[in-house]
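Only one chain is included here, represented as structure tokens and corresponding to the form predicted on its own.
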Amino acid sequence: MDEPTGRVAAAPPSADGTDRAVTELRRVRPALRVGPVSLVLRPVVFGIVVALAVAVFALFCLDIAVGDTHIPLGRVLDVLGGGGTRSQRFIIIESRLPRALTAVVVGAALGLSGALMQSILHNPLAGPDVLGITTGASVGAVAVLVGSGGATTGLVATVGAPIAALTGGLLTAVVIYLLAWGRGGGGERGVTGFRLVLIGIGVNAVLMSVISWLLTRASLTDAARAQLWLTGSLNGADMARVVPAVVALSVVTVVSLMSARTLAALRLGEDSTRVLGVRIQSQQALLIGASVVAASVATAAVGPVGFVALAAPQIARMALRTAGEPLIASALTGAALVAGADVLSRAFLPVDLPVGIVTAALGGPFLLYLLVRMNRKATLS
């Protein structure tokens, strides 16, 4: 009887092994290289993104068509293409287009903001509304609305409240970032995702109490106006608010796409990210700043629209089955959610509700689903 030697003899190469190796080589995804930029071609992912873009355009046209007087979709497309009578162009271009365009831009900004924040902090619950960014923007706007005393309503409603909201969101992000700055587990100073999320939740609670205090100190008229703004309504949307939001969203989108490699490296962990030559703290600060600007601009345009920044990246990630939150798909999903909520409110619900209330009603069950899903993963691990 032969004694075991403790070694395993190498198996000779077989035809099956050679076939598997050839199959693995064939599975390498095709890539497109243009100069220093290279892209991996994923036909399924590209097809889903195109389908999302088509859905957003369809909801955009449907948002224009619905209203007190229904307009056929064919006529909407005709007017958007430059046709139609003078009265039709007035109704569609001057009256309804700003509202539909605002819904798409605000939704895209919130979706992109949530994708950036969740990718950086490695937490699907790390949306700007959970961290207090949109609440900080709301504090700024409410402070202006209740402090105006109704004497400068038109000017405040047009310029003052949006600027105050943008300033409030940015200041809140700076405070949260400074409070989260400290020494990490590896002994290096910086901002860790878990600490930033906890501090953000605490700051959000404090800011909510500040809003309640401001409302109790205001007159009945000012409090009613501020409360209406806090519901996130698209009523009164105009091009004066859409244009700055489009410019800000364009800048944030360019910065985000140029940082796609950094986001992919951050998913590998801090040690691997440093090995790849990425400056973690400076890149985190840049991407968090881009996320905050997108969320603050969206809030400044229409008020807080809850759960879109939280849900859109996760819905896009589940649809595309990607390792991280996809940026473009998250923005398109956010635009579809806000435009779809506006269509649902005006065309199917008995009462024309603000879009922020509709998204909050739909986002609450989705938040519970995320919590249950995370709890199951933690239990299985």
The other form holds:
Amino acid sequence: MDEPTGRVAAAPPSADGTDRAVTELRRVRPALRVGPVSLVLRPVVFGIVVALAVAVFALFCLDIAVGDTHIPLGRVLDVLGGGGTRSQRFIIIESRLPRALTAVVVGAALGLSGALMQSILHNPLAGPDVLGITTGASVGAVAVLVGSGGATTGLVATVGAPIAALTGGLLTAVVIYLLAWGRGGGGERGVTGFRLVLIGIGVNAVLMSVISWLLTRASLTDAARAQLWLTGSLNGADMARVVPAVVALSVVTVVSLMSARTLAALRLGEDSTRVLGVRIQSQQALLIGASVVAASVATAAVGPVGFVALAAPQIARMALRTAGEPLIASALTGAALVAGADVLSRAFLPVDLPVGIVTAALGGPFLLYLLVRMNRKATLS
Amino acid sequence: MIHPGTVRRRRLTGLLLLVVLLTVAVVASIAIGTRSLAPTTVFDAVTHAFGCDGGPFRCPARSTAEEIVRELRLPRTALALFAGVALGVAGALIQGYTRNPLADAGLLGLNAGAGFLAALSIFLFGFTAPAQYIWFAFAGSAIAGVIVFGVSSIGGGKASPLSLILAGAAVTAFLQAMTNAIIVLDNAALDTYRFWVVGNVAGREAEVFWEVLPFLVVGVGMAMAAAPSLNLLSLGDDVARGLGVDVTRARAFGLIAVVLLSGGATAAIGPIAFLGLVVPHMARTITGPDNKWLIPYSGLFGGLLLLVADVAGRVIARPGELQVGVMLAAIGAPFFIALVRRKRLVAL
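Moving on from the form predicted on its own, please list the structure of the form predicted together with its partner chain.
Every component of the complex follows; first up is the chain already shown.
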């Protein structure tokens, strides 16, 4: 991983006695503790996180403001605050808000999911996209969209597809995890990150071919509808679909924050983690589970939005200059990326491209940069 | 230590067996289908076809059975056989040059590159026939190949199995998204593309076969020519250099051969994953690491596997059929997973 800037090192045994060293550390890094949750307060990091949150809110308002008819930002803020006329409230609350809210929630879920997965697997390129989890979710949704025989509305399309996506994502994760289970390099039974990533890529290839096959079985209309879903589109976002995503995102956030300390320990490598007394396998499984749920819920809501889960944690890490992928900042960055991509697409692009395509187009070059950087580092060390 | 004579005998026996199996697979591929034909009818139709003036694909048919054989089954079988050979040889080359037991044209993004440019050309020029867009698919896999190998070799280090595969997965994901962007804008492009991308040897015209054939032949020739230097490269770059191999030039030569083979095959029948991964491992159990044997063996195994998968796809899903790309994913994935699960991934 990176140089350990900003991480609190274990108190060194000094001649003056350990107590004083600990007090010294406390003075430098005041910590906030609530039960098992412990956050070290770092003013710069805190400042950047607040700035990110402000940026997300700004993009959220902008996403409401742009569209077929642009609404002045002032009025958006006014309506969100409870003011505005009845018709203004209708347009903003009923038609624009769900879309913007979906963008933010989906982005946050993807960012968080990516941050968890990348921390656990010690690889900046590991993410639900690369591991095939979003593809598994896509198989579920496409199967429903193709199998329902052209139901564009109704229960099948609005409820069936998201549930199938969620099931598909979770099933894929379980399969990958079970397949990766085995004897590791040290003879210890368990899951190693390296094997998990490779098996994920293999499973992803199979799932892609299943999607291709499903698309040939469908009528052209159904195939087109499935294809649109596959690009990750915010069109048709509604409150009914955001609510489950919000609930899931909250649960996952709480779980992952409570495990933040474990995550920091896992980052030190599996042997050190074991020495520190963390039960690796169960913690790993829990956190991978949280990551998968977040990614699947996001995919279920709008379709696969590529590269956000991959890029958001890395951008957050670079901004905060932390050793590992920061959870809250990654979620905020993800939200900003998706909302920003939606604003970009609707306000500036000649065609209203699905948000997944915009994020992929921006994410591709970033990914290549990451790859090159990773290879350089591997060669130097 | 196995006696050299034993290895030699095993290689020759294996070769004989492979040729016999291939013949059986070819006959089965011509005979089995929605309408199954008796072997005698097949034999008769084929001999008559090859005795014709206009060549086997342009001969006037004397009966419906003959028409099926000529128009549908022969081109299909020839395409499957040659594409399989090409993909098998390409797989052996990729694994040899990258010294990576997990390398495969599909996993390394070459297929996605072909898919992207194919979709782009279908969208821009309204192509509907494979013969029109194969050139773009070709160029696409070449570009993707250069990007993946380039990115994973920046930094001058040996690309580890993980980093090369990740580079492939990354490029694939990006190109796939771009492809989606194109076909979501245009239903006609989607309609053509979705039948190409699944990986299919049915319904391709004989014209496609003749167009890609020269590339496949040149590619196989180059692969055979590269075998001795590839053997030296497998000793490590420094040793190879010491023995007088121009390492960079040898690598470039190899990459060109891979693109000709897998690009040509992908252009003709669509992206096929896992074949190039599985086949060299099968071949290696018989031939050992010597590329002079491994490469031709991989070719024959590739042709055999693609034919068998195609025939099996027709039998399993009767009266419809399961495309060969799907069949190979189903066969190849368990193999890939078993390979990954092996205790240590030994570099080749």
